[in-house]
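Shown next as structure tokens: one chain only, the form predicted on its own.
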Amino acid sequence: MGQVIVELKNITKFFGASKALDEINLQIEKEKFITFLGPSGCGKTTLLRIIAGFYEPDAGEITINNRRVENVPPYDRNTAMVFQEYALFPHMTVYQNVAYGLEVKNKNKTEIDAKVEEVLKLMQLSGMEKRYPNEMSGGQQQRVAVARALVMDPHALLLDEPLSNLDAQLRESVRVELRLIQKKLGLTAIYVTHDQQEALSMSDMIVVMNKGVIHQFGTPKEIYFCPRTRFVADFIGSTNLVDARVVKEDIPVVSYHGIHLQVKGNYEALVDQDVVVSIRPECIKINKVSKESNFNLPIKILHSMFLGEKVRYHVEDSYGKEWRVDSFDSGEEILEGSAYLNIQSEKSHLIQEQ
């Protein structure tokens, strides 16, 4: 493991009698792009807002880069925030909207100029020192919040869903520039979003948050594919959710109704324990004829959607139970009727928790 730069020890915070976190434990290690994701009202937010010390916690400890911050203020936590509105200061031009924050610690003149030349520049920001937040589009503008919060050298970047505002296509686009800007940096970064894609793309490690409570820290291919919870699981992507009965134990092997199919999982389940497991769409097949397979199930096709790069199915079994399967580079063909569900077993995986 790396060297912890942030370090949250059973952090717990109340709003009124609503608990927001509960007991959060959680290391953040240097130089990594974490992303804290979730629906609205996990707590997502407000954990970064206690990491930035905007908000106390009830109980618990914060540790930032070797030193106990809870009673210390935001402004010399050496954090920096980049909001989801960029909070620019409307009467100040772009150069004084960056240089701000260094004027406030007393810098000199020529360290100020220097740094805030460099940091536009590194946000395709040269040139307009001088214009004003109301001249500029969303994009420039939520570079020039970024530029703000990088000048003063953080410890942690702390971002609060700072795409929200932006199209799809520019909120792609800045989302490279900023994976690319804190890799060449060396930045440690943490990113609130709620957006799935923003999440996969962008982080090395994912915090998956729920009522408050981690239900998952992991890669982004470990959150997917390997789920620990049914929330993980439901909420990350889209996923078939099966209730299948163990039958061995050396090699994790599954029932549904009769039908075996080997499965993935980091614990050792007992034989005849009744489990979920997560099977992704897009690994799931659909042919019109029976073949060999560990796990052949007839199916009936209900309905489907022609979605561009692949076609999404709603099929259901002679059990009543309904199936999503994902068909890329199906060219023109759209499959209707009686057909078989084929399931790679190697990215069938074992919930742990329920």
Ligand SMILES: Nc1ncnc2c1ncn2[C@@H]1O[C@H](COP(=O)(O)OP(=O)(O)O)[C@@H](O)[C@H]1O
Contents of the next structure:
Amino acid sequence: MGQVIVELKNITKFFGASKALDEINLQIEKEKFITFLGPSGCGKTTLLRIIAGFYEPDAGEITINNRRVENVPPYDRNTAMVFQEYALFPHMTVYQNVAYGLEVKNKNKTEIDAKVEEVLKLMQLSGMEKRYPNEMSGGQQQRVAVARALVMDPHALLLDEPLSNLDAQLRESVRVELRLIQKKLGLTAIYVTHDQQEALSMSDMIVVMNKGVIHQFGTPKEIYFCPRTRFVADFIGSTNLVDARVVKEDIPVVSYHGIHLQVKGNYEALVDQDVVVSIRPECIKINKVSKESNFNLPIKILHSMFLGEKVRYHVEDSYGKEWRVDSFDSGEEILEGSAYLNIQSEKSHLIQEQ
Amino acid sequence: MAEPVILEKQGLGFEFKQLIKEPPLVIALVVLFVLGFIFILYPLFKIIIIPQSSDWLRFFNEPQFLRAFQNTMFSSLLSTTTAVVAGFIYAYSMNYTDIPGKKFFRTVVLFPMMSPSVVTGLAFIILFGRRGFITYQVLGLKTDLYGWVGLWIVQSLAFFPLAYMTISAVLKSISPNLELAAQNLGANGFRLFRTVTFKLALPGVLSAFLLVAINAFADFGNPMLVGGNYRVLATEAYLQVTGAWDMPIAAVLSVMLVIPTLGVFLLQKYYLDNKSYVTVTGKPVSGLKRITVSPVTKWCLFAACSCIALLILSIFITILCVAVTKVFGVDYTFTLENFMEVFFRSDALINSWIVSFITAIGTTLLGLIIAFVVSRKKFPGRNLMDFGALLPLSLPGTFIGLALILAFNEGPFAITGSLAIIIVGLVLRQMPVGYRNAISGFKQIDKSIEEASANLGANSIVTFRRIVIPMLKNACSTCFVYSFMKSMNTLSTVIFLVSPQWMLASVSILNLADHGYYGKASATGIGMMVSILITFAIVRLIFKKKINLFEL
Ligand SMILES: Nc1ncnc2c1ncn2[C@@H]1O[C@H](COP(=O)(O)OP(=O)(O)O)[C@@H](O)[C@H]1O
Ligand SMILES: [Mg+2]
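Can you switch from the form predicted on its own and show the form predicted together with this ligand instead?
Zooming out: every chain and molecule, the one shown earlier first.
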């Protein structure tokens, strides 16, 4: 494990009577790209602002770069932030905006010039030094906002949904660019988004949150394929949640109406325990004929949608449960009527009920 | 084992702890509170404790004092009603009709705004006084219109612009969509006016009424000039001080004057503000014509506006004529003597300019600083500071002046008779406007811009200097110009504070008029308007921005 740069211990935050954050514990490693992911209102911004120092937690400890900072004001934390609405200073030029933080620190003029120039070049803003924010496009403003934060050489770069004001195409390219810059400079970035695609595509680690609680902290792959809770499974991608009962413990096997399925579990499940299994639609094969396999379930196809690279089926088994199944052999004929589902055992996961 | 219960951090202790993190801010707050204590609380305390209980009793036992109270109430309610009705007609005509000459009508209203209100009184004496041009010269009458009739006319005219401005702002902020909807449903003409426009405007009009009433209660110059023996509280208090040096009774009279104004102020701040129907959308709906009157109504309104405008114009034409003739009514020889005297041989105008300039800077900065901490920082006593910053709005100028001389006559801060006390009085009087102006400026700036500054390493003081002030430049220039103009023109606030060394132009008009030097008095009035205009032009050059007095 690398060096921890930001550490949160038992962070709790109230707004009036409502709890915005509940006992958040998190260790963020240096030079990693971390994303806080969760639906709107789950407390991502609040957590980011607590790191930046705009809110003080009601309980808990924050350590940034080995220094306890609960009592350190925002201007002394060196956690430069890119705001959702950019918050550029409208009365200052691009150059002045970017130089502001260095000037406040009383750096000398030549050093400021050199640093600003370097960052502007990195953000492809050279030649725009004299423009005012209102003379620039949204994408350019966003670059200025990033440049202004980068130039501070922060312990952690904080970004609060920085792409939400850009149009879809631009968003794609900025994502890649941001990630490349972060890697190149070896920055620690904490990124807030409610967009799972964005989180999955950019992050080293993702923190999935809901209602002020961390549900899972893991790599994008872990989050996607081994969701720990029903919420994570549901929120990221689409999935089939299946109620089942454990029949074997060491390599967990569950039974769904007598049909056995071997699964992966990230916690100890006991025999006869009721559990929920998450199975991604693309991990299920749909066949016209019954096949010998781990899990073989007769179903009726209700509806199918041709989506280009795949076909999405909505099917129903004889117990009344609806399943979603993705078939990527979209060249093949689209099935109708009755069929069978086959599930690869290593792609099914036990999740914790919450 | 029980879990320790975690609660939200809040309350005084927490706010205090947050503050300590930022020592420069603590110092700024301490300075503000100390200033508030010395210049607001202490004088208020003084003016209340100086009168003995016997002095309070005198107010109820001696008929002249009770009469002064009744007179104040009667005359100011009368003139307020008149001014508000006229203001409503004028504002309605400007916003709801297409009468010709709107630009002219709008410009005319600016004249009284830019001149001291005693100019109206002065013109009135010149025309209708004992030796008045109309009453004596033209009609040969031996009577005069001093007393409540004169006061009524003069105050109505003097406060008309304020009423018009306030009501016009209210009418502008009514969404035309509502009226359009009503028209669409078949409401028309008077019915539309009665059922929609007037109903929507009513709370705003009521606010305007109270605002004008506060000003009328506190008016000093006009009752002094044209009231004659009809005394109101402000003039009675002044005469008690200058005539009998009877400070305690003057204090009692001033406190009595504050009671209605403070009542109105509290009513407005805590009741009316929350009840307004007017939806301020921030974006005026453009491209919508709201012409809802018939041709007959239109021309009636035109006639009414013309009368009002002509009355106002006649004041200024009279003043101008008097200023450039030797002895108006007797010797009509053209002369610039009066102007030479006012501009070059008297300090009053220069003094006024200096005092107002310093006041305007002080007011703008102080308003900005207080608005910054109140709207952006959490600290114990925040509501108190908000209240304190707005309170002087309800304190009549004569009350402030008297309280200050009572407080600073002796002791550690003996500044009576100095330039400082005049500036303190004026800053106190003007600060609420600067404060409110700055508060609305802050509402328009997204808080995240200041957070960005803190995030980049700037503490509150640096953020204030480098981000807040430049961003509020326009609000500041408006505030500067407005308080400059008000300070030039005010009479009531400075009447107790001036001294022979620091004589001001507005007071000098009153003195000159009192001694019958109408030519010089008129020239002073015009000189004040000219210096205000010149200052506007300079500010406009500096800020490269048109100054819009309608914004306030
Ligand atoms: N300044 C505030 N005052 C009161 N409640 C707040 C404040 N900021 C956020 N909240 C509440 O806290 C919860 C979390 O908000 P936030 O952190 O902004 O969510 P997110 O960024 O994940 O959308 C929400 O329920 C929100 O209403
Ligand atoms: Mg958010």
